[in-house]
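Below you'll find only one chain, the form predicted on its own, shown as structure tokens.
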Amino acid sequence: MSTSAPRALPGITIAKSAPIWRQGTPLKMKAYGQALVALAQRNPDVVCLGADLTGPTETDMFRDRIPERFFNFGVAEANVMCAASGMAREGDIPFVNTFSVFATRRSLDQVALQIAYPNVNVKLVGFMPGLTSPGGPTHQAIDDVAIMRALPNMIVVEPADGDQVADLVEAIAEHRGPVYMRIKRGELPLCIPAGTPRARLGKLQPITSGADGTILASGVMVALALEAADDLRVAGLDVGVVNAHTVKPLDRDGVLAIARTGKPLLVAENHSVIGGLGAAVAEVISEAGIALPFGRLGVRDVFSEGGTAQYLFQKYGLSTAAIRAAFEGLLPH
């Protein structure tokens, strides 16, 4: 996998058996919890809101270090959204933390009318997106990107790398307006090589270049795309990987620059193929009238069963091998 050497930094371990990534992948633990505390220590306007999921959302770190700005509303997600709206109107910068399904499906009316419509400065952070949750359809957010990118004023982001979390937390705090960030809880890979330009909100992040085509990925799929690109390189194909950490607003110019090469382009996401990153990229390309070999890899139009992330990624076609096969399917025969 194309990655820098493991870095001996606090909070970083080398996984003996990664659930999705290959063995030996360097990981960073609780990157979001650390980033939010660091942000709040610099910015006194940042407040942390939750709905009785303090441990699973890594906000126990915030609770223990800055308790006067920590608010647990219990299992009442809709109420949290309304409270966050009011706090934002008074000058706070609320970070609302819960599972992705609860931030989107369960409290959509409040998110739409109390946060997106008035364009208030609330940051929604959804954990366990897509098939990273073992909990079956009730807890697997395979439609959250589609829901949130349909809301006017809403920014949608997803970090790919443990070190990138801090950059995006800082960026969304600086952005004035509502943001939805989806993020895998617990461990995140360190897959972006040292020296790669830092993530910029609204811009694609090229990680590697390739003369034979590109894999455009988001979130946890970026590490798997880098693994697939390494496998394809062994097979004689030079494939680039680009990180779409900002799904909305999508970097239209960046997408068109890739598409105009005419080389195969595969979009890989931990989300339904309907309404997510792949759909957004397809919209840009089709509206520009560009023809090229193009494919989307994600959850098909199905609800998943429950299971470990490793099992689900294999069964529903999100694994490294599936990415490689999907890209190979775009090549001329």
The other form holds:
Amino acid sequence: MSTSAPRALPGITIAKSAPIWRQGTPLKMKAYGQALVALAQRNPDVVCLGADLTGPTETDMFRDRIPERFFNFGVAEANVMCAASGMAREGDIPFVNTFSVFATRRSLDQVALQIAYPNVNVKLVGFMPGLTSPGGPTHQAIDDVAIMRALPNMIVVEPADGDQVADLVEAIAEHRGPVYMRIKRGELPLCIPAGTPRARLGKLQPITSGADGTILASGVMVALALEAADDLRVAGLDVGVVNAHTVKPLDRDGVLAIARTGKPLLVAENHSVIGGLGAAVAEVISEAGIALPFGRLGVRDVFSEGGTAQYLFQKYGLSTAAIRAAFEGLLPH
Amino acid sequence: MTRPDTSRGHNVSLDFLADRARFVRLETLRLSRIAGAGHYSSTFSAAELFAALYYAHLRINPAEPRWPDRDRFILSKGHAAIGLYPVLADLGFYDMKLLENYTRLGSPFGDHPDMKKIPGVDFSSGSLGHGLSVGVGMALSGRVEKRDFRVYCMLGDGELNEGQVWEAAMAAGHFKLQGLVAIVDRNQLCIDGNTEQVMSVEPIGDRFASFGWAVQRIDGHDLEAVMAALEGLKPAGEGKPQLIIADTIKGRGVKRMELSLNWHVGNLVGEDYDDAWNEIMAGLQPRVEA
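In place of the form predicted on its own, the structure of the form predicted together with the partner chain is requested.
Next comes the full complex, this chain leading.
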């Protein structure tokens, strides 16, 4: 389930799981793979490194179009992290592509000491964050944001929308220093309305505003938060949705502006509630001494199991309905 | 002192190199006293290697530490930095006076080297097992950019217990990184004892050869042999990463430290300091096996 290609068993096709978003949500496929090739065609310093996950990290396009700058290190994450560091020291801009769990937990010492500490220009791209992986705890990164956020010099981003991927790829390439980007593989929703100001690294991206409160979300949770806000609107509540595509550095002023309204604020993330976006937002608000109805929605300090994302999002409280219920729980009774 | 030019390989006398190896040991004593502790024995085993590499072999230019065509040197056994710092100062990368505050608050010179703070340090190190992988990346970049520099990486023998070293060895063989040179300071001891009793690393040469490396093995305290090995490295284009196994003695140069488990980190004071100083000044003496 976690390997690069479906097993070739004659007569058996692997069922494609239903998306976690509502039917009819427009989707974009392999936005990252396309964006990386486009970036590398403009910037000759970009090199692409991987660890035997070329298809699942959408870098087959890079391998086929720019083979002289594509390096596959096999199943050896510790090695590829340090090699990327060496290449960055030489002036290249390595994008290292693997699953989120391997970019963070598996190779933490290498990432911390050869990438974050020397502040080299390596971009780590981790796929299948949180419960978007069907592979069970071995392949579900529910702690990657917490880990990477704790590393000095490390920037942490997560695109919410298929069209946002290229913007963030461009932005992290322009930032000189280490970045961790977590991204769902395959299809991403096109959920940010045309006309919304584009993502800027380190700034919150308001998508809608609401007089009755705000849902601040990251990654795949943004589209679900927009669905929940639609449902709340039907129920008579005007709730805004804000995309926190940059978890670190968190947009402190943006968070405080939301908090100072005093309206309920729910933070929704596809990650443990410990150490991720919700925790980061809580830190900012509590240090500013602001009191408001506040909640964190995410994985509640448990390991999940294997299953479709649709099933796991229901079971572990990350669904549209769960977001709506959590927000309603913040309202005065 | 300054080196005559920036090409790789210099015709300097073995006596001169022996004098520079002695300088490495003496400076290790001096700096350890400033710090109150130091990695004596792991540095003493590498003293001849440092001298041969930096004074007779590497293509470097102290006036331009980040010269793109320089040979890179990664001290993967970062705890021997105390022996590298004075060499870089001696060659003119920075003022020797800076070492008077070695490891003191605010000093760029810590127990392990920091590339962001020290000219001539090509990569930060200290966590064992990472360096050869970094070297793989640098050698790949050299290939992408069509530069002919070499990347030299010095590893400890205990470090070979780290699995990542073998990931790097595998990748270097796979990518046929002829510009990558690994040097193992085979000083026989890790912290807990003899490597072959703690976790055996032999046969090192066969192991690397099976990963696609060209291997030489020499006495790492015999400067003539060290120079022959360095000069015997194949030029770029031969298609194999290259390994030099330098058989050395941990603590070499101060009898009480030789193959002793007590001096990985230590602090010589008083008469002991003076005795060690005099012993080093007398030069390496033939070893009488117990």
